[in-house]
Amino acid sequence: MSTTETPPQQAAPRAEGGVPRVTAALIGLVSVGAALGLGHLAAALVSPPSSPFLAVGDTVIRFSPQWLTEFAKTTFGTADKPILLAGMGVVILGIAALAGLLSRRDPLVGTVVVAAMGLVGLAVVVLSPGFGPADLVAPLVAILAGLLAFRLLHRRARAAAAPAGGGPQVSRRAVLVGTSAVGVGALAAAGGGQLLGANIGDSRASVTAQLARLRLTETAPPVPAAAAFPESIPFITPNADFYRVDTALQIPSQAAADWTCRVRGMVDNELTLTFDDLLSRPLVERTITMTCVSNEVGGPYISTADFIGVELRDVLMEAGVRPGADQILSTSLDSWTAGTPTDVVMEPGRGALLAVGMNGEALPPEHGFPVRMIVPGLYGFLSATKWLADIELTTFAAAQGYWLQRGWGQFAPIKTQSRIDSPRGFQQVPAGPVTVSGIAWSQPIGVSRVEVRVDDGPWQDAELAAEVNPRTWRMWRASVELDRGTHRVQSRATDANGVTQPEERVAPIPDGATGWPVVVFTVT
């Protein structure tokens, strides 16, 4: 009988599939979610600004076309932020799945793609406004969490997806779990981050005390029950709702504590200002409306709160502008900047600020806590700047604005114009007088005439509330008969010396709006 010898047993390849599809992309989305968490946790301890994630995203804003810009205000409102936030998420992850997927059976693919998002990352921090060597500490630390974790995880799944005998066995459980281990440490890591960079309360709780005991030197008179109609909005809007337009993808955090701010350039006497500094300085209570370039004719970008700071002209004189300084070119600790003609801070009661407190509280973080500028009667895009951090007198041939420089206006006085609040657009009101009501403006002159007309027929003047102060807007109210059916009422303001608002619209966008309001409501 013959014998039939078995060959030696030999160990079986690898599955010519590699590692799971699913995992795969899993191993992808984890690692750059820890490079993402690690490195906004790293910059919440070294450098906020350094957060890779959110320094790309400030890149984004700072490149993108006008048109594009506008387009995100006027869409998105106030939401545009984390719209573009959950847009750069989408994007970032579709990447590192299709890393992951694309490492099924070599880890070198998504090696490089991981690597690569670390390294523009990187890049995008060195090259940010304001780059300092501890803004390096973030992306690096990205790069490294991203490569380690890729690397680790894809071990472990090969090592699973291996045949029995094909060498060490991980159990697809372990590698599950480990997996599942690092996406909860990144998700950790990025709230982390998020907390110790909004971790400000107790110093704007400490500020509001100290304001409260103060002994101001000019306080806001009360706004008198005539200065608003029951149809108007509030006169003075509350913290909460007051408008917000600014480019930081996370609110800059600094406590009072450590503030300072040098004013310096074409000075005689360079002043380093801390916070208690200011306090210690005569400090005023103003009752301001603030307005943004980017309102459209009738829009929301309108605010008005009592304000408490410094006068900024009196800091300026104990500097010494030197002649030839036209231009204040302020910085806020994003590295945001504003540039403000000289001459029209210098102005005797203009009343241009150092603001610290907003309606009886510190400045809330989203409106520039510890230290804000506030310049009645300018544009804020050029006047307005939050998280205050340098002051530099210059001139605008030598130094340019971060909206100068995307061909924003040089001088941006506010324009004379109305807002029609009642009837809403495409409200339905019964039939019987309608009152038409809403807000006029033209910071620093004061509005003296507010008249309203009704489907092209004749101007009627509008009855107006009592004015607070020419830097404040001007509630006003108009009573109309009106027919059953659909109706068309527009307005306009008149100013202080005469000027009224014209009609031709002009967009926002070099130096603000121009036009008559117009809404179209139903007479039930």
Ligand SMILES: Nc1nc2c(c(=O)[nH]1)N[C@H]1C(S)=C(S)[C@@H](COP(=O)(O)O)O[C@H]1N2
The other form holds:
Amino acid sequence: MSTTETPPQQAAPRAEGGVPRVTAALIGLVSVGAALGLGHLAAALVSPPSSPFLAVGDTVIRFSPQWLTEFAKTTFGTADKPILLAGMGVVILGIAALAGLLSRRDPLVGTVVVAAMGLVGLAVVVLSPGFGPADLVAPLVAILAGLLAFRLLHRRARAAAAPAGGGPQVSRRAVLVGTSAVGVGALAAAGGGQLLGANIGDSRASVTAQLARLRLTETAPPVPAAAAFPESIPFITPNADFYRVDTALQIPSQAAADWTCRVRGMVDNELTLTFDDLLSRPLVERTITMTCVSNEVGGPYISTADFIGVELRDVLMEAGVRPGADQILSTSLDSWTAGTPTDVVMEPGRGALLAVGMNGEALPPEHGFPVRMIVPGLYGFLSATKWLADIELTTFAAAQGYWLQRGWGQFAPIKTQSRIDSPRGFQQVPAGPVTVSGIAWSQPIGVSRVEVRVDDGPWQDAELAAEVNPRTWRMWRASVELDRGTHRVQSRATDANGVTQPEERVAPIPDGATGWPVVVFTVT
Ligand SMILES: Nc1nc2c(c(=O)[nH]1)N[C@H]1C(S)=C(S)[C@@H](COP(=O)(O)O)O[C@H]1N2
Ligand SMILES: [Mo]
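Since we've got the form predicted on its own here, give me the form predicted together with the ligand too.
Up next: the whole complex, starting with the chain shown before.
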């Protein structure tokens, strides 16, 4: 009879809600998680920059307006990248969960959203600088993983939500367990990709061992005790404390054995350098203070290390720079670029390096392993390319480096500056003589004088520690006698030519901050 032949539609009311809300959202989230995780793992195996998640982050950085990158740098400092990635993760997974929620009865919305996100990842990877066919693997793996995870999990969840007899029986518990398992797998894949991508430890260790065995043609004299006062910061910055500034979301990881760098463009003899070529050239060690143009007056983006490397000038002489090639355009493995004035690097005695070592080790991954450029006296943004991949001799008329395109200067020699390190701002110091101390720098000619003044009183000469070389910072201190209460101390440095750092406050953009540092503290 017709009454016993219940049409399937009539059973539908029991499953009307479709997949429970939490499960539905979780399925969206976990599926996109699987796409990101497996995409990251596939990229680590094939071509690390092709990780769709990181490629999207790189693109966000590349196309961010200049005020936004400045805001991020000044607000979050070196945490700006983790914060960007975390923010992106929240947005992407939020959309994914929403897509899951909208697919409680029908997988269409979720399928379309997962596919669309995958296609955005694919497009971003394809349009990234340095794209090659191998870079297709990771975004395609991501799309497949996302769609497959979503369709399978959704089908199981629908089956569990359907009434008994409506199809293959799946318990709700099994759905949650299966979905969670995919989520855990996604996290494991992402973690595995992260580990694999960063694994250049063996190559670094062997470079460190090689550097220890090689005879240097010039060694940096040990820093004399007289170069610092008891109250000074360490003269040589340990690698772990060396300031770090770059646009890299994922540190490029290339083994030294795989490194090559062409020296090409407006040269008579194009060169292709390997890492062994560099080590077979005369190696020099130099103590150099590096500074970032973004450093505010009193800021932390300055550090000093003993760098080991090859004279860049000698390499360029060998390549034969053609007349008119006023720019050395260097490119990193992550497609960042810097345009260095050729005449500065070619100055005899400037001491620009293709550096391979830092404080007795191979370069740390975050400071440019295996090879970086360093030009004493120029801010890093136009000279200190890390993870060096290519050197092209060209003109400023023909090409612009990364930060020049974003409004920073074409020529930016490091400005003479001083910084007060103690007392710290708002510190309470006991009554009696107070020692004010700090650093001053004027690469590459050196500092000849530092003065301090308290509460706009007369300037008084600070005591200078011994100069290590004119390419490094110089330590200073002064003793001041003060009444109880709040005081304001300032400093100013004078370079070897007798030029004093200007009082006028100028922002870092486009070519470096100026102004006298001020510290306010209290004598109790
Ligand atoms: N590949 C690459 N190299 C780079 C950068 C970068 O973003 N990418 N930033 C430059 C800037 S602005 C500075 S100040 C120095 C900082 O070097 P450090 O991180 O070793 O201190 O690296 C330079 N080299
Ligand atoms: Mo910088």
